[in-house]
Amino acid sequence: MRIGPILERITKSVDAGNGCYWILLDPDDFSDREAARIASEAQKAGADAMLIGGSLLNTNHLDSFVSSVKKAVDVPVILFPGDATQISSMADAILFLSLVSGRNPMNLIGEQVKGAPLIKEYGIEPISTAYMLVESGAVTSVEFMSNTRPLPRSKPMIAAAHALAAQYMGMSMIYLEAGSGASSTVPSKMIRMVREYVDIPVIVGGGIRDASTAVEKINAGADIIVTGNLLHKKNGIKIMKDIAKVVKAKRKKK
């Protein structure tokens, strides 16, 4: 499959050594006018991207918060689906989600599936991703929707093995997910081997409060960091700045 524009820009940015800052969105907890308005301030802080999606979705204004946000920015906003429904034709890319962490058929091909022919209609970038959930000391939403069971944080090398099996399957990403709100984060070891696995790009999100984390899943081998509870704070913002800051600064170092 040819490699699409903003997969190219990812991969470019990445191979060049450099760290990106994207930040989820959920539209369950924002409205339209909220969303467009975080979406651009956050994008001042810094962020490379905005991720769209959540595990239930209760809402039904999908198209219209994806183009509220497109309208905000111009990085790219990228669908983050918790399953087939989630599918906007507002959005510029969406992360084609396989959960190779789980043994749950529904979400390692039955969601995809049903998906994969609104997508093409749609004309959205898929960029095919592993998603793989790490045990982060408390049941989160994904891991109990989803029905499946995370990683052991303690087992780095079955994580590592999991990600090199979905690259030799011809994945694009591999997405470590400790959860929203995680108490945990991704482990900086399971990182690291997983970045000595692989040569695509590693997404590490859930439970990155603050810049020094952010920069330690950096140095361990992130190649993306993902936040998105930051934004329920008062001073989101500025931590968000913060991060974005040590992320850009260690694309100068490398």
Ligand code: 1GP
Second form
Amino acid sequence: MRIGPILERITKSVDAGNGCYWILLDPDDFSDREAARIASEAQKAGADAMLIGGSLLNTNHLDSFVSSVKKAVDVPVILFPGDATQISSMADAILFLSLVSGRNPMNLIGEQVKGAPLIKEYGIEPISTAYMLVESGAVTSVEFMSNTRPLPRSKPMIAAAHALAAQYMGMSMIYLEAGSGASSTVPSKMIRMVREYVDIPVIVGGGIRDASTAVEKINAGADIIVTGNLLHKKNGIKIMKDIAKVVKAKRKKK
Ligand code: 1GP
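Let me have the form predicted together with SN-glycerol-1-phosphate next, following on from the form predicted alone.
Zooming out: every chain and molecule, the one shown earlier first.
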């Protein structure tokens, strides 16, 4: 498959040591107007892309939500769907996720089959992404909703083997996910081993709440850091600014 413009932009900026901080906006958490304001603040704070989605969507305003965010920012707006119902024609691209850490056929290929024709019809760019859920203490929403077991956090080689298999299957990115609000982040040892085995971009998210943790993940080999819950913190924008600043400085030096 030809590389689309958004993946090309991501890959180029990752190679140049940029584009390494993404924000996750859950449509259940904000109104369209709030999302526009927050996205614009996040962009000013240094966010390089906006992800939109959640494990479970209870509200019915995805199109207007995506469209408000798009109007407010000029970085890519990318869907991060929990299932095939979370597709909007307003987005620039969609992470075409396969939950490769699990063995639930619906999350490996079922939802993808349901969503693919609509993605084609809408002309949104699909970015094939291996989604790997990592054990992080308590049961996370994605673990519960997908009915899959996360990768054991003390077995980095199991994660590396999954990532390599995904790359061999032609996937364009790896997303190492501890789960939104996770109490423990993806272990750096695991990121390091995955990095050793694959040469496609590695995204790391879940439970990252400060700049030093973000830098630790970048040092271990993460290309892109994602935060979501910080948007709910009183001083979240300030922390996001710190994260954007330090991860960019660190990656540029590499
Ligand atoms: C979830 O990795 C993201 O996919 C963000 O997690 O909400 O814990 O920052 P947090």
